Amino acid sequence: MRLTSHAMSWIALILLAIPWSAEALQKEVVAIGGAEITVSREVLKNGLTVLIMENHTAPTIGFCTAFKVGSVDEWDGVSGVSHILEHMLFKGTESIGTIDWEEERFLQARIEEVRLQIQAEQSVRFHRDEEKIAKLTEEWMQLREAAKELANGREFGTILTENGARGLNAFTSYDATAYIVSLPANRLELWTILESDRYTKPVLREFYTEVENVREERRRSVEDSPGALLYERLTAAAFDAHRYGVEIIGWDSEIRTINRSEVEDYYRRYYAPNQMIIAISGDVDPEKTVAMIDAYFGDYKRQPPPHPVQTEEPEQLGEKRLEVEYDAEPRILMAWHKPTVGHPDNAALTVARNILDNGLSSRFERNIVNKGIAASISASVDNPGERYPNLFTVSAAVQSPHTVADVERAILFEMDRLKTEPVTAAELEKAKTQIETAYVRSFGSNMRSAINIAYEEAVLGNWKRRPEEILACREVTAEDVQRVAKTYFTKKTRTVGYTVKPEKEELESAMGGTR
């Protein structure tokens, strides 16, 4: 095992003698498309569920850390916060990743004292102190300087990283957050210490130079990209009241604004046991690994549930239709509001979206992409998230000399031959076997198991619900597509978006000019 110097002494310190037994696991099986899912289930006493697949194929664990908090659960002036937690989880705990942890400690909390400062005299409309503010603002970025200096935020993963770690890493959606890693069997000990610790001592360290690295990422990933740009805009026009309309990364103004006090209250609110799943799938005893998490996880503290989100989006009465400037090929985005995962029409939609969009010899792919229209086009049927009610989306990129109206013409059309013509017994047929196989093989490794039950248990309550959604796609008829297509794809629910080009008067403008 090589570990840094300073961590390995810690952890030789708290390694203990697990006791190996619990009692016998619940087992769930789900059988669907020729494979059987097995899944061992325990929740401990303080919430904290565990789900465990066994695959003894190769000495691997695949792991995954999913809490049942995402950007949906975050309110005004707060936009972005699950995204930045998610950066300073890897930033290291009280024992790992500083030199000096009480000189750091007393740094972090004055360096969070000047930001409140300065953010207090920022807040004055008139008259505004600015020497005072420069004033703090040198001090706090020299509270920063030496912060940095006792901190060494790359330790976690190094020590991951040199025991035999793959793919660590995390992601937030609108609906949960999980943390990710693949090691050697043998290194699950190692894992729970790590991962236990994590949580229950995390560190906010370089926390505001983080913030400014999200702040990069944001214009990177979507202010720079026309078709992230054009999705965030119109998810915010589709929902008037729902936080589905605010994008993941949220707005630059709240990132920049955000302080650390305020992410470790949302931190204490949403990061407890009781809203925690951890997924592990490989070569690993059950009945052992639980006893291990119950040993290394039993003392973190239970909290009250968070409130849960109440808004729900007012009905739509009528088309909203925008339009993004942006200097790149245009781009069109449809949405229709619809049920999600649970409601009996979810099923039919889903299968309605195979029909439309999936492989070469979709509706979409033969009948827009092939004759020239769009140069390429896919469906989802499941944007922003999955916990409330979504959005049924189809996005394309114009292909020239075709327009933005020709593109949205030939969409329409292929929706409206939902509503007018019963899809065909082998498209329907194919459809079903295409959302079982791709289920299936999305268990194709350790990593994407314990990502898959992990996610799912988050955001729909149980795993099972996953399977059991596309198992009741078998049941779904053409009657049924038909139905569900008259229903929901409507001008009245319907959100359009598009890009176009900057009027040439107004880049001449930009310029200084007309030349």
Contents of the next structure:
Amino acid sequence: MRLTSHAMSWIALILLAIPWSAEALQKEVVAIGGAEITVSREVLKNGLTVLIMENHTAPTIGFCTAFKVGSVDEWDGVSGVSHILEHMLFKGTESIGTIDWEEERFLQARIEEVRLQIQAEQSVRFHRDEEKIAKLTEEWMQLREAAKELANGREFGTILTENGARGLNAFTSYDATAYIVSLPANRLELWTILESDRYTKPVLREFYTEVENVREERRRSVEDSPGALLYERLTAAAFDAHRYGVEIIGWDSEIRTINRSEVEDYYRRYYAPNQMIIAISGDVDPEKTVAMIDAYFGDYKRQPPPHPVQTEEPEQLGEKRLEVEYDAEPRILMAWHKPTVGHPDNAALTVARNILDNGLSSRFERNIVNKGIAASISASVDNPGERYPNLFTVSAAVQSPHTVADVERAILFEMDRLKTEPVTAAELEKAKTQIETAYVRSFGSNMRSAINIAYEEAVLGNWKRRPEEILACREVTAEDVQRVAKTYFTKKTRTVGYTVKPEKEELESAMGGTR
Amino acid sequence: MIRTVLPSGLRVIVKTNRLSPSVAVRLVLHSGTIADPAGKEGLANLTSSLLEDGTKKWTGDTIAEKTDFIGADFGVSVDRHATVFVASFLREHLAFMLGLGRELLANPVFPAKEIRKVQGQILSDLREDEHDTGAVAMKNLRRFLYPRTHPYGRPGSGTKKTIPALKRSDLVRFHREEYRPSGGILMIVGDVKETEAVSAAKRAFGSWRGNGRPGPPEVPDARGPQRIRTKAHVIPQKSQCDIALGMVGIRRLDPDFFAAIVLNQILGAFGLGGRLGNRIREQEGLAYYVYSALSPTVGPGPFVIRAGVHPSHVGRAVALMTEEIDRIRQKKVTDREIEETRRFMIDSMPLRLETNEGIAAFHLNEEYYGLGPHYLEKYRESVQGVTKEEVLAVAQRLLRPDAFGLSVAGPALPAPLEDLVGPLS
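Would you generate the structure of this protein in the form predicted together with its partner chain, following the form predicted alone above?
In what comes next, the whole complex appears, and the chain from above leads the way.
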């Protein structure tokens, strides 16, 4: 395969002689749950933040590159663009994944021109020229075939994989986007080369093919999953104004119609070193690592900061209820508006969540699951994201012969009990231990450590905000829990969604019945 | 690493790993769903699900309270061959968690009320599976691969008929006969001193006695389908189909194991799904996911190609799958393919051995199949030694473009499935 050997020789050529700087890095230390977390920090001149956790127990490294941008930063008409861009950054660069970049660049430009012509024609409402659309579409398909001949969209992943990479992946949330991989420790420079090329000279090749894969992902992860579908529609109902009301993957009509040039615009606007955090955990020397990153990322140009999200969710003025018809075991999802990390009440709400739902001895487990009312139940304090005020959610699958209404009553009974009687000292103590222990144990692999540090730096502004928030939970009293329950778990600010089985007749016709 | 055998026959293996201040424990007993008596399918599953609901020393509530209080995770799972106690926790709780493992496995009491609750939960899971396109596709595929009399052809989790009929006396008998320490394997990995962990294991398990199977149960061969067999199952309201195309694969101890692993990598695993991923996902944009999976285990596990596609693309996706099956058994793989696969398998090994869980899984495998003691070196040599000719030979042995099971679950297809498979059938 000519392509990959081409890229490998190119990589061999640009291996730089890096002057190691011996300056000591700023160290940040947090003591929590009997462990100490130490992170070295360096901010490059272009604004790129580098965070390093040394760990020499295995000859491995976990990498996480996070950008401070997620679906909450999108705008009408391009929902899902953050996630589509995330997919596209696996398709290579101007030098990786191509046979002839000059020729490919020409074809890519032409593909986009024709695409825009087709869309312009399709947007005519009356008497549109179907013949012209068909002709353009045919040309477009031919151009795409020709471009495919020049591309190898797998090359980026292949180089990493044949170098022993595991867990090569990425994820997009409402708040941020992160790219992850684990490599043997002696592949640090290879990663730095590939990763710098990836964000400075990406080529969104095979774009319109990949968009079809994203539509399949939407079908699978949202439309075919009753729980996810209910979540999508409930958040859409819970937020009148804020973008937290649009699911990360976006609406199908907008995924289907997005153009490559729109994604490239978004990339230019939001992907810049000053929006970027690199976290590296594992068998590395922090000073040398920073010097290497500076050598390869130093030329990456800073951009003006993107528009902040200005929309604030207006106060909810009354309970909202919705149903989603779905032929599956019924489910319920309930949500209450609440503040996020950094607000003094968030710690008490986090403790309340753990008392309701964490482990087999939690209130929900004992009083709802063990009584056979729900098959499963879970509560969360961080949906949809944590950059902006969010929701306290409770979701449950009904255990037959009970109904969704039974489960709702059981949940509300437990929520009300938090308001009327103080939680016990043992419950408080247990919740606090669980919260701390879970955080410490989440550093169980280099990749998880890198994700923790990079993602939380991107979302919360500083990775230490998370352990600080957890330490704030230590101070929470029974009165605090009671107070926040009264403040936030109100009928007025809640949204309640059920999945219900479709009416009999409709089901028959969906199955090709006689009606 | 320390390996020792307690007088009861329980093998204990301890390995220090100081990546984080935590510990992972696995305890394997050779009592899987294969041991379910005929007509009582799901008994091993129900038995293992009830262990945490009460023991001679502690009620289920007490167990939940104690483990939640220290933030420990634990559970008991069951597969075809084994029951496995799994736990992870901070290092200071080692003695307590080993004691809990002993209590759960040796002294469960199976309270009648809890049995009914767990039966209800398993039935709920089974009902949910009926709406899960992946679960339905795999269940129907299995019927083509293994006859109902074969241990892998039986419903391991039980059925809507068998689960409600199980009685407490069944559980008590199953536990008495099947949960035996001799031949079992206890693996402890994490931030511990190896000698101290062995002592803790002796204190927790030393007095537990009982003769069980010395190793994994026997599993007979299976021929698999001798022609193309198809099954389409409609689940209304879904928008995507799950495809499962498969045949019978190999045992873990098959002499062709390494060649078969390399074959699977190249066909449908390397990077984003090998050749299949490249054709079906990258080139044609037909699927969110596509991959092949080989499950070499005690017996001949299935060799399956899976994909999630729109119903209108099922025919095209299946055609590409059979084309790739045909190609890999007609023509040797390229030098480039075999080289990148070998490099990946060898160079990614340190990453598999980074976490407590990864180390435990590796050494457990080594002990379970008797691969040791220097399996890591043998692994490298064996992978390095796989040739293109061996990959071709094993492809011709395992794959046939005219004999496989094809199971699709999801929305209605545009045409009958057997027509979509095309001229090959």
